[in-house]
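Take a look at this one chain, the form predicted on its own, written out in structure tokens.
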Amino acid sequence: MTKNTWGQAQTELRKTVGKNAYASWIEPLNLVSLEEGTARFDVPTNFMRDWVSRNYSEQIRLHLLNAGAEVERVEFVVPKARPVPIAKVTEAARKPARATPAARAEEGELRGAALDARFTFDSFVVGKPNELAHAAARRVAEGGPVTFNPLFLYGGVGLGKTHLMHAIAHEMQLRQPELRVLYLSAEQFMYRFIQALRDKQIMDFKELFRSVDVLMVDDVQFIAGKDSTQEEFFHTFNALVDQNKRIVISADRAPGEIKDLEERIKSRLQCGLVVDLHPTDYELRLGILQQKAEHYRGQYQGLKLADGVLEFLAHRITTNVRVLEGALTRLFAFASLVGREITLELAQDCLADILRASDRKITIEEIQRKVSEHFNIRLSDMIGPKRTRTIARPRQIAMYLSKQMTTRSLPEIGRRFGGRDHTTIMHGVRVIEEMRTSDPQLGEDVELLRRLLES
């Protein structure tokens, strides 16, 4: 009766939990005894016995009940190994009996990265150029039914890439907990794929990283030109996503633009939603030293901030968040232990330094994706051979702000125009110089650019 009993709800509990979850936390649960209201199981290992306890015995206990068994409470067991006498020991019987993926989850093996308590959504500052990367992130995140597979992130140090990594997994985290997320980066993967090659241990290797719900890898691009690697990497891809699990993905750049990396694996990251987190912009800076700043007061009580200092560092700071949310890390520091209220003199004397080294240099390849931008056209485009007039005016716009905003000589700009002649850089820079003056429209369009890029 109890085995049939446990059995009944076995299929129940299948259905309403899931096949991979199943797997992992109920299948390798043992009824013991069922008796005076208590239902005892047999658990492999203390971290089952934690997990099962706190995510599932409530739903153990209904799904008894609705198999006709008398169940007030469910204990979970790990029970003591038992003494085997030497002389029965044998060679086989020496190894360590080979567990399941999540009974060797508390040996730490399926560990990655540990997770910053800072770096979730609530901490996000969003603005226009990393607001869809945020709403995919989101997205994912929500746990409902995605278009996508895998999500792709990328973008420069200091962006915010890691920040929504983080974000992910503690939000699935939250939202269920019974998932299993491995979170780690790229270098770690390959250090453990290396360790596994090396301990002849590399079918355990395969059996942890297909057991996972959602693998998140952070700096993908440090596999590139690692071929053993990338081979395994392309293996364990596939496999979580021909079982429908999630995969996110990030890098310093586009999966087309990671040399050494296999054009197999860059056509599999391009399959999902391949988003770029853009450099900030002025009002996505001043929003995070906003933040921060609020932050700060309630730690910092009684330091005064004055008027105008944020938005000084928003437009001088520009290289990226890490070094904007550093410099006030440092300047609040440093009044506090001065005794002096915050204002423009005290930032400009204290931050000396990363004011100097935060010294705006514009790149061409800002220009040409700005330009890119505001007239809605493709940045392959932009370097391309195409030479209708919807895409030819824009690129000669590039031309005239490259030359005017930049330090390249014409033969370095035609290079980054797709390897253009340095005569054709400067009939582009000529065009928009006559045209200035003659279109209004176009002129317009000049000022608001260069306005963009200075801030």
Given for the second form:
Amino acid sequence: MTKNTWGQAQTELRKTVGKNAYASWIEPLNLVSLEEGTARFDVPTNFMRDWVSRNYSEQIRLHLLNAGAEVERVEFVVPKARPVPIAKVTEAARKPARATPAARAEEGELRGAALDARFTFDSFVVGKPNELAHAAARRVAEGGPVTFNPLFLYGGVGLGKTHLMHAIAHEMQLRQPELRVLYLSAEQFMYRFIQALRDKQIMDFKELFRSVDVLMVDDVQFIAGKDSTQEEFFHTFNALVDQNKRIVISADRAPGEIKDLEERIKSRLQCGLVVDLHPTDYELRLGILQQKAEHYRGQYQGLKLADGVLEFLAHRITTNVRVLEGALTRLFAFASLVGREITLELAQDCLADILRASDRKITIEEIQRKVSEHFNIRLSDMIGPKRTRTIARPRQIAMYLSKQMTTRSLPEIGRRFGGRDHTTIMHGVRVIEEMRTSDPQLGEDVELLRRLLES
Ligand code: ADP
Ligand code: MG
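Switch from the form predicted on its own, shown above, to the form predicted in complex with adenosine-5'-diphosphate (ADP) and output its structure.
Every component of the complex follows; first up is the chain already shown.
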């Protein structure tokens, strides 16, 4: 009974804390007892115990409560005999002979974040916006000679970066099971590094990371501004490149646009192949929906899907693929619950909130992109310090449009313009407001941009 309750709570926790944090901090927890209002968990290390109890214990308690367990306290205990002795891991890492995949999985420390079995090349729908990224990922996964290194994938949230990285890892493990492929988020890289520092295991850490054949680090923008982690990452990176080992990195923006990332790291990242995942277009969204719907048809036998529903969703939900998928999941679940055909009407009804939210969801990033394209300046100048008129004016236009077209506050807008003060934003907004009437050319530019963004 307790295992079931915990299973249920885990499912919910996965949704609330996110996949990466879940894999790092929740998954390794082992519920040992649930008695007299106390839930007791085994955790592998002291560091983890402290971290989890500081950051996640209340959430864990609440989800256990929700799952029907009467829990007042949550305790984390490190068992006397550690399940994953670090010495064993490094020994394995030193061994010239390669361990079997199963043995390697047991080594634990080498195992990165869990791979999502659904994220394969087969399930990845290719369209114009992602074809280059997909081709590059395929090339890496084939494991041929290393002609470019690293592969740097970037793009906005929910556009398939993590999916592609997992697909690469799956494919490589399939083709060359003996390869040591390590996939983890930059956040996990950092915590492991900190943990190694605390446990005085830094040499082991270094050795471990230098012993892999393929290193994949997701969401590398996370280490920006974290100096010692960057330093370590840089050394790991160089050591692997020198040994001609494969590296795949993802981030939410191009290397040059990651603020607070050391120059030498930026330039090393730019040395490889840098490809971006563009925002989805209608065809790609429809393709993804069709693939998903096919899958659900198998799952919900007998459920009817009316013509035009997928087209409607592809047209209306343009934010990101994750939201799109969520909408379809909910739609099928709802229709099967009420036993009705999925019609346009049902979709409008059941997805009212999502449709409303994506109605006019214009982001500051989109505004910055469109404005810099329009004025032919670099996107990075939007957030950079340059003050020449040819840059400052477009920047002020972007500030003005951000204020007009999004619900963001001035301080929030300031943050997205490279950490500028809200008074700077206010000033920019005023300047453009005044100039719109005094300078007809500028007024036209602003109107044009607004229409482009709204379309
Ligand atoms: P990111 O890491 O870029 O934020 P993810 O890789 O986590 O995005 O993708 C979000 C969701 O959208 C995942 O469920 C993923 O499977 C799905 N997805 C994104 N792009 C595609 C695609 N081209 N084909 C199929 N599914 C996709
Ligand atoms: Mg991701």
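Computed from a predicted model, the values in this text were never measured in an experiment. Numbering follows the first chain given and starts at 1. So that the term is clear: the rigid core is the largest set of C-alpha atoms that superpose within 1.5 Å between two forms.
Can a Cα shift of no less than 2 Å be assigned to Arg198 between the two forms, given superposition on the rigid core?
It does not, since the Arg198 C-alpha is displaced less than 2 Å between the two forms after the core fit.
Threshold 2 Å Cα movement between the two forms at Asp349, rigid core reference
False for Asp349: its C-alpha shift is below 2 Å.
Arg73 C-alpha shift between the two forms of 2 Å or more, rigid core reference
Moves: yes, 2 Å or greater.
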